[in-house]
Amino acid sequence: MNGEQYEPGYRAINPMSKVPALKHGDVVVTEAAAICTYLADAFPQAGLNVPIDDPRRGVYLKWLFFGPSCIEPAITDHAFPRKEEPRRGMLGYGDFDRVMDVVAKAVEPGPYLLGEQFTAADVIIGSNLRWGMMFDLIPKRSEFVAYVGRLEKRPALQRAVAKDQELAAA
């Protein structure tokens, strides 16, 4: 909140001055999807990853990286339209409505992106949807509201929200 991420000490950790960053032993990982992937693979006993030899691994990885590569730029472009419409092939995500339709179709069957298994991909996509709806940057489609509602019932998210509130109050 005070801009510490722009200080030289933090920039030594992440030259982009972005939060979050993770230091685990001698390993430093930045970018939320990379952090989630790293932690899920480093601690497989938590059940948040899909092992390399599992055929669902490709779908899992797709959703882990769909958030930062499709949802986030689509939200930004939608919230801050360009003066000139970009050439269709220049946007890696296509268009905002298509991104929203693809995500809605993926979360609608539920309970999670990979069915019954909650994974790190749900952390990424869920946080994108939750944040986007919180700030009215993503439509409150029934599929999104139901999916985020399921996520908000998870004890880990409840603990994270409580910690955020404690930090905000401090």
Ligand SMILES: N[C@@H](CCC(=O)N[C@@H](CS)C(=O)NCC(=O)O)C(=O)O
Second form
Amino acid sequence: MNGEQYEPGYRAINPMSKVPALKHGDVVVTEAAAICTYLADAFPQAGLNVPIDDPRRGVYLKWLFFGPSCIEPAITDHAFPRKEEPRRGMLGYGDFDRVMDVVAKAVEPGPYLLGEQFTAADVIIGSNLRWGMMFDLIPKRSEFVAYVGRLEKRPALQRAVAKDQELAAA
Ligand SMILES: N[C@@H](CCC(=O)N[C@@H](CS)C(=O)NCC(=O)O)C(=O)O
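Provide the structure of the form predicted together with the named molecule, given the form predicted on its own shown above.
Everything in the complex follows now, all chains and molecules, and the chain you saw is the first one.
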């Protein structure tokens, strides 16, 4: 909020002046979904990735990319409509309602996007949906509410929320 992301020190880390950014040894990774993918692969013992030779890897990668390439721009365009209606075929996400329907269908069977295994893809899609509902940017569909409710029961999410609250209080 103080604009430090625009200063040369942070620009050297991420020329986009965006957070988050991760430094792991000499490796710098930016873009939230890339960071999650990188960490899940770097620490497979955590069980958050789908290995490269697993046939579920394709679906796993699809959801990791779907957050930043479809859900986030769909939410932003919906919240701040463009002056001129863009052609559906030119928008990578198509249209907002289709994105919501596709995600609702994917999270409904549960407990997670890939079934019993919680993966980095749930971190991305889960945070899109949790944040989207929190700020009334997406509809509170029963599928979303149930999925986010399952995520909120996870101790890891509870620890992360507590850390955010500590930071906000400070
Ligand atoms: N495409 C980026 C977007 C990140 C993003 O928009 N971050 C916001 C905070 S949530 C930010 O850094 N805003 C600061 C600014 O643009 O000045 C990603 O997925 O990591």
